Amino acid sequence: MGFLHYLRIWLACARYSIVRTMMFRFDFLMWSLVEFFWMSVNLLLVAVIYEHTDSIAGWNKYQMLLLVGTAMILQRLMMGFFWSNLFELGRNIRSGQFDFFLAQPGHPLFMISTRKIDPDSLINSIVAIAVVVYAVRQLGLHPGAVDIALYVALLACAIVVHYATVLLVVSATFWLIGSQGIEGTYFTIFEFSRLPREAFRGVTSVLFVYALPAVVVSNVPAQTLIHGFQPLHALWLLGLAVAWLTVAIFVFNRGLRRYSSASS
């Protein structure tokens, strides 16, 4: 099966999802509302923090306004693209409804990754690329083509790590009861991607900078449209994207084959 193949499927899957999301406006619209005023309250919190300091960690306002709207981004894109898809799939395996994504024209692990999409994620995602670029602009920078291409490269790597950890949190399922309580702690873990790094010390920084990939997803392409490229971050964010993404695939896998054997 070739990329066209998974394209076609895609694109109808993403037309079904938009399609019933009219069919719900009201829920749409709340829902939007709802992840927007989220949004919102965490720029006042920096506006207010910010009333009584120059600089956190050595990071000043715009700089870290940037620093939330990239976090705001990978996390609306994760939201919008994911999240309900690898949600579900611990509550599809409790229930054997997963037999029937092993019936789909497709690899199991892109039909359960790309069912459905969120457009009340991806609008607000328009919202975080907003901010962004008011403090891009606030801060007096001006990214070239090359630069903004470079962020975008970034931000991929940062969903592909993002993907993979609930990826592999929401695959635990395969070998156990449940795992709404583990799904939950991709929310706290990424909360800490919103903070500088220099903000992190001692045992904290081992675990999440260096254990965990909550504050590098954020910070590397943050600090690439303020400071500039810098191959040794890029070259961390792109090698932790390989890594987890791959651990969380083997784990997946060896998931799929315990179920198949379960259920034959």
Contents of the next structure:
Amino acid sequence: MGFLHYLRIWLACARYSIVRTMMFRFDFLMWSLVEFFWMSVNLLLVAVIYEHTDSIAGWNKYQMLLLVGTAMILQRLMMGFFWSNLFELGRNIRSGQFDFFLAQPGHPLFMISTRKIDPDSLINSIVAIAVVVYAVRQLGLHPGAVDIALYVALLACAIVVHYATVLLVVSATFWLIGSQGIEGTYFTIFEFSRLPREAFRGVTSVLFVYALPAVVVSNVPAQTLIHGFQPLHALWLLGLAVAWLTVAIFVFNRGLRRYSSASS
Amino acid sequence: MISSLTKYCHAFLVGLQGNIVYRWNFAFRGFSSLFHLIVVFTLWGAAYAGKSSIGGFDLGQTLTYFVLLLVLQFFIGAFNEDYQISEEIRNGLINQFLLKPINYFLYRFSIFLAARLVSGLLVLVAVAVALPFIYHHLTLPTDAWRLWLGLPAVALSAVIQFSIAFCFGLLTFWFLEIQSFVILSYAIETLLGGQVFPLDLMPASIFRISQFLPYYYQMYFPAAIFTGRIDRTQAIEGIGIQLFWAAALLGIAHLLWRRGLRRHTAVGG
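What would you give as the form predicted in complex with the partner chain, now that the form predicted alone is on the page?
After this comes the whole thing, all chains and molecules, with the earlier chain placed first.
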């Protein structure tokens, strides 16, 4: 089964999701509003703190806005493309509905990861991009096509890390059937991605900058726009993406072997 | 009167038993909240670097405010009461309450108190674990009046929190799906309740407007009394407005219940 086959499956799923969203237009509007409001909450936090200080760990207001905007793009894309699918994976394993995915015409991991897209999150990713563009203009930066391409490539690596983290957490359900709510760990971990790396000291730095990929995912792309391309940082993020995805796929496949369905 | 109280005492005890079953969920949630505290300590620690005060308060006062907010959230915050009420309406489970001499609001409120007692005690365990790392940041004023005004403020906050959740749950009489309303309201409550930043850091005019909204009295107000962010006169004035909102929300809840029941159709036996 080649790339074209999977692309066709994904396009069919995406079309179904959009048609379904258009059937429940009020719901779509409300959820878009909910996400927009939550994003505004994060921006207001930045605005209020910088009313009282000029710098947080060496980051000025618009640099911080760029960082928060980058973290928001990542989370919106993650929510738009993968969150519902991976969230439902846990539920499906518990209920035995996961059987259904094993019978579909593609690798189970692809089938569970791409079944739905959430247009309300994707719409809000445009707002997050606008925040980044606004911050870039306020900082007087003029990134060229190569800088933007590098920023996008680093965002792609960061999305892989987000995806792998959720997959890893949800795959625990294969072993811990009664682990409802474990998916929320994702939000706990990536709350740190809205903070500058330099704000972390001692143990928290070891834990959230080096041991967990919570901070690097947003800081490396944002710093690339602010200070230019830093190969070592880019390699760090790329390495993290490869390592986390490899571990997540390994754990998922091991879990898949344990899966024995649920009683009917 | 006494038999009526006994009725709700039983509901409280049943709620207590029901919530003790979920003790590990609450404990997990409590310990997860410690990660949020790390974010708060990191962010505000960096913001205070080289400064002795922000908005007239030092780092210790601001960090104490957030720790107290976390504790209050587990003791008086509405978690999923709106969904539970919504589910009972949608599944027709409220039908049984319509035939019994029991007030549905008071019944749910008794269960809410039981749930918060369990979750509140469990978050204290989480905070106790974190205490050796954070105690040197914590600073509480010692004025006795803060306790005497703070405790009724906490009780009224619980009433406001629950009443808002109850009203949102009752929206199920009109809408099939209330999740988006609830999360939107939660976002507004989080912001205007002072959980994202202390409200007194907002520009003075916006802060003044926020004092007339019910959200101010959900979390910020009791936390601000205990942590010394407001003085005695502001606290007494605040309790007056808080009483008004508690009464108004109880009235709205009663009205929604009566109107909602008129639309409700009980099917099946």
